[in-house]
Amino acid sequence: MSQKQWNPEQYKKDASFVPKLGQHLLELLQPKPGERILDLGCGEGSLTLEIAKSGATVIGIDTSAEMVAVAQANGVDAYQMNATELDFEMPFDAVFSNAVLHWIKTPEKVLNAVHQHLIKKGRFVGEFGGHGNVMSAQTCLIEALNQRGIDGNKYDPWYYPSQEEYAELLDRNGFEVEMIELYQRPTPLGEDVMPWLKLFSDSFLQALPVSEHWSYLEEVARNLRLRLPKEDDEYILDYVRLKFVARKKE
C-alpha cells in the first residue's frame, strides 16, 4: 500500500479541527525557554508554531513534502521525515505528537526511534486516535468493500490500541508513562460526511479501480449518515482520542 497524501488546501478546508482540538496538548507539552522539541507529524505547522511561542527550538518533521512545504512557508523549520526513521544528530527534551501516531501501524518502530532522540528522563507527549476512534466509519468503509468481495481490514491504515495497551507499549519500550487517558471526543464534520470521508480515505479506495472510487464513496456516505447522530444540522463522528504524557527511563 502505498504511502497516505495530503493535500494541505483540502485539509486546511476539511480538516482545520484537527489543529484546534490538539491546543490543549500545549498545557501537557509545558515548552520552557532554551529547550530542543520535535513536533512529530507537524503538518502546515501551526501547532509547531505555537510551541516555539514559549522560547524553545522546535522543529517539525512529516512524511509529506506537501506539508512540509507549507510548513517551511509559514516559518517553521521542517523536515521530510518518516517518524520511524529520525536522523538528528541532537538529541531532544520532548518530542510532541499530535492526530499521527494512529496512521503508523508499527508502533514499537516509533517509540524506538523517539527514545533514541530524547535526552534522559525527556518527555514524549502526544494525542492520536484510540481504540473505538470513528468506528462508525471505519465500519462503514471496512463493509463496502467486504460486499464486493474485497477483505477491507486489509486496506484499513488505521492503529487505534486501547489505552492499557499503549501504556503496556510504552514501559516495554523504555518510557515511564505519567498520565495516559482515553476519551470521548465527538467531532462536528459540517452538513455532510462526504468531505472527510474523501479526505481520510485513500487507502480504502486504493482496493478499487479508479471508475468505481465515487460510488464507493457514495455507498460509504449513504450508510454513515444513517448511523451518525445529528446536532444543528450538522453530523458528529464518534471520535476517541488517547493522550498521554510518558519520560524516557534512561
Ligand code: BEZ
The other form holds:
Amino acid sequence: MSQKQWNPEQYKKDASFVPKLGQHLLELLQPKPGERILDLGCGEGSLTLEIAKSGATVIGIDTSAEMVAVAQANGVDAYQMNATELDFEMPFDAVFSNAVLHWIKTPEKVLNAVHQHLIKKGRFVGEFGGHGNVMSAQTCLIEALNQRGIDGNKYDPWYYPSQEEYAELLDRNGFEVEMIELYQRPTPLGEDVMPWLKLFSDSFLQALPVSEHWSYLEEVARNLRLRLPKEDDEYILDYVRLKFVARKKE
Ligand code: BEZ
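Structure of the form predicted together with the ligand, please, following the form predicted on its own?
What follows is the entire complex, opening with the chain shown before.
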C-alpha cells in the first residue's frame, strides 16, 4: 500500500486542531535550553517551533516532502525521513511525537530507531491514537468496503494499541515506562464530516476505482452522520489518545 500523501493546504484548513490539541504534551516533554530534541512527524512544524522556544535545538522529520517544505519555510530545521529509518549521527536527549505513530503499522521498527537515536536515559514522549480511536469513522469506512465485496480491514491504515499493549512493547524494546495513559478526547469536526473523510480516507479509497470514490465517500459520510453526536451544530468524533513518557534503559 502506498504511503499517505499529505496536502499542507487541506491539512491547515481541516486539521489545524491537531497541533493545537497537542500543546499540552510540551508539559510532558519539558524541553530545556541546550537539549537536542527530535520531533518525529513534525508536519508543518507548529509544535516543533513551540518546543524550540524552550532554547532546545529541535530537528523535525516527516515522510511528506510537501509538509517538510512548509516546515522549512516556517523556520524549522526539517528533513524528509521515515520514522522507522532514522539516520542522524548525533543522538538526541529526547524524541517527541504527536499524532503520528498510529499511521505506522510496524511500531517495533519505530521503537528500535528511536532507541538507537537517544542518549542513555534519554526520553521518548508522545501521543497518538489509542485503542478505539475514531472507531465510528473506521467502522463506517470498513463496512462500506465490505458491502462492496472487499475486505475493508485490509485497507485500514491505522495502529491503535491499548495502554497495556503499548507499555509492554516499550518495555520489550528497551524503554522504562514512566507514564502511559489512554483517554477519550471527543473532537469537534465542524458542520460536516466530509472534509475529515476526504483528508484521511485515501488508504480505503485505494480499494476502489476512481469512478467509485465519490459514491463511496457519500455513503460513508451518510452512515457516519447518523452515528455521531452533535454539539452546537458540530459533529463530534470519538478520538481516543494514548500519551506516554518513556526513558531509554541503557
Ligand atoms: C488521529 O489523529 O487520531 C487520527 C487522525 C486522522 C485519522 C485517524 C486518526
